[in-house]
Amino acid sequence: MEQKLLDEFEKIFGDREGARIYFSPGRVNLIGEHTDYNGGHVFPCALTIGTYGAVRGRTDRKLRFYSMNFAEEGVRECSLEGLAPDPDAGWTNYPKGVMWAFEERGMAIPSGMDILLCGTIPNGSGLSSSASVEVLTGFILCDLFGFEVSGPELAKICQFSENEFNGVNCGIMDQFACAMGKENHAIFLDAASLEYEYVPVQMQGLKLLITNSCKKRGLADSKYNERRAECERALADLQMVIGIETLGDLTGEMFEQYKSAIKDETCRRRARHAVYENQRTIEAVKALRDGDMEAFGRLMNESHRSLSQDYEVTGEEMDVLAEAAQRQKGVLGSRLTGAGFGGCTVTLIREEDIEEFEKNVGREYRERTGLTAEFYSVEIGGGPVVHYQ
């Protein structure tokens, strides 16, 4: 990959002298969806697929961006001066947002850069290509200019950039998982306190299989913000009758006791998902530690049902994929991963059954939706690294 990036960098920017190569992972969330911004727990892991960047500092204030995934767009240019979101700037708003966020935190970027990216995450798949790019950018800034930023702080800066620069009211999970990944471990993260621990993932002949719906996720950002607002209204109603700071403070029993305080029925269902999904995540981590992968899989299935019925973020395509997967031989559990309205499912499956799974699920999905799914067997990887300097 290093040679491929350097060759392309030389082709696009004239020469490769001084270019460094970096990598930041994508992520998949094993369980705990839409809980991070509700003060609950999440359980993601970084992947060995992600975003590579070939970068060289400049002596002026110019920024030049090029993506091998969007080669038809050519080189996009702007200045470090007056960084602001631009609807016509496309994907470059993500690295620009991180640069803006660093400067907002008092870390002035002294000079511009030539930046070439190559992502191995399928675009729009829900495996956090945007967070991967954000964390990559922050990691590059720290390496090139000597900023001292911890992994958790880098995640917070990248979340801030997506919230304030790009207008997506996301929680911390995606950026944290990309910044803090550890090989063969998932991250049990309390999104309210940012306390976390690494939990070994012993697969015992199982694999994580990602199924990409290949459905364009056009509604994801707007509906994401809508769901967050609905949860905030539910929380405000609950706070009239019980002293809590987040929905994640509630157990299932407490929710059942006080749920009638939530005036709007839709908001009540959104809150029910947030509360019970948080409890499922805690139970799933215990099951993993106990080596009870069957229980882990059942909780994945329950998570998808809740995302479909209470949170309503799955849609027909994701429901078809999850339900078809859950019927297949060797499958312990399957669920939507990511914000929803397209994207991917993650399936826990016995390795010897993957080929039959792909054939059966692929056929049923094509027959029922007219779309062709893509399948990726993934490995759990580490955080951002310098690949070449």
Given for the second form:
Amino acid sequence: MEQKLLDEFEKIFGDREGARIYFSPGRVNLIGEHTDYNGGHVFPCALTIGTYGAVRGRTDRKLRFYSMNFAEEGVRECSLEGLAPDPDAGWTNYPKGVMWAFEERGMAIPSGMDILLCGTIPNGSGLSSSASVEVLTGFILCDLFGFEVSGPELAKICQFSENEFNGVNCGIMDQFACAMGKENHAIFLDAASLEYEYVPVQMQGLKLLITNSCKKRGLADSKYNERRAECERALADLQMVIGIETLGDLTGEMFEQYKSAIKDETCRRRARHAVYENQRTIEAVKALRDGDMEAFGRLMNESHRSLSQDYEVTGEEMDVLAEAAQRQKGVLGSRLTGAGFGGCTVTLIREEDIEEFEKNVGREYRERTGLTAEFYSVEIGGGPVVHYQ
Ligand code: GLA
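Compare with the form predicted on its own: the form predicted in complex with ligand GLA:
Okay, now the whole complex, with that chain kicking things off.
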């Protein structure tokens, strides 16, 4: 990969002198969906697929961007002065947003850069290609210009850039998972306090299999923001009768006791998902620690059902994929991962059953939706790294 990046860098930017290579992972969330912005827990892990960057500082204030994934767009140029979101700037709004966020936090960027990216995550699949690019950018800024930023702080800056520069009201999970990844471990994160623990994931002949629905995620950002607003309404109603700060403060029992305070039926279901999904996440981590992978898988299935029925972020395609997966031999659990409205499922499956799984699920998905699914077996990887030249 390094040679390929440097060759391409030379082709695009004239020479490779002084270019450094970086990598930042993508992530998959094992369980704990739509809980982060509700003050609950999440349980994601970083992946060995992600985004590579070849980067060199410049002597002027110019930024030049090129992505091998969007080669047809050619080199995009802008200045470090007056960074602002630009609807015509495509993917470069992500790195630009992070640069803007560093400056907002008082870290002035001294010079421009030539930046070439190459992603190994399928775009728009729900495996956080954007958070991967954001964390990569922040990591590069720290390395090139000597800013000292901890992993959790980097995650917060990247989230801030996505919220304020790119207008997506996301929680902290994706950026945190990419910035803080650890090989063979998932991250049990309390999104309210940002306290976290690494939990070893011993696969014991099991694999994490990602199935990409290849369904375009139309309107995903506005639907995402709508779900957030519905949860906020539910919380405001609950706060009239009980002193809580977030939905994550509630156990299932407490929710049952106070749920009638939530006036709107839809908001009540959204809150029910947030509360029970948080409880499932805590239980799933316990199951994993006890080596009870069967229980972990069952909780994944319950998570999907709740995302489908109460949170309504799955849609027909994701439901077909998860339900078909859950019926296959060797499958312990399968669920939507990420925000939803398309994207991927994550399936916990015995390694020897993968081939048959892909055949059966691929066929059923094609027959029922007319779409062709893609499958990737993934490994849990570490956080961002630099390969010095
Ligand atoms: C997106 C957001 C995360 C999280 C998930 C849903 O990936 O970026 O913060 O809310 O959706 O769990």
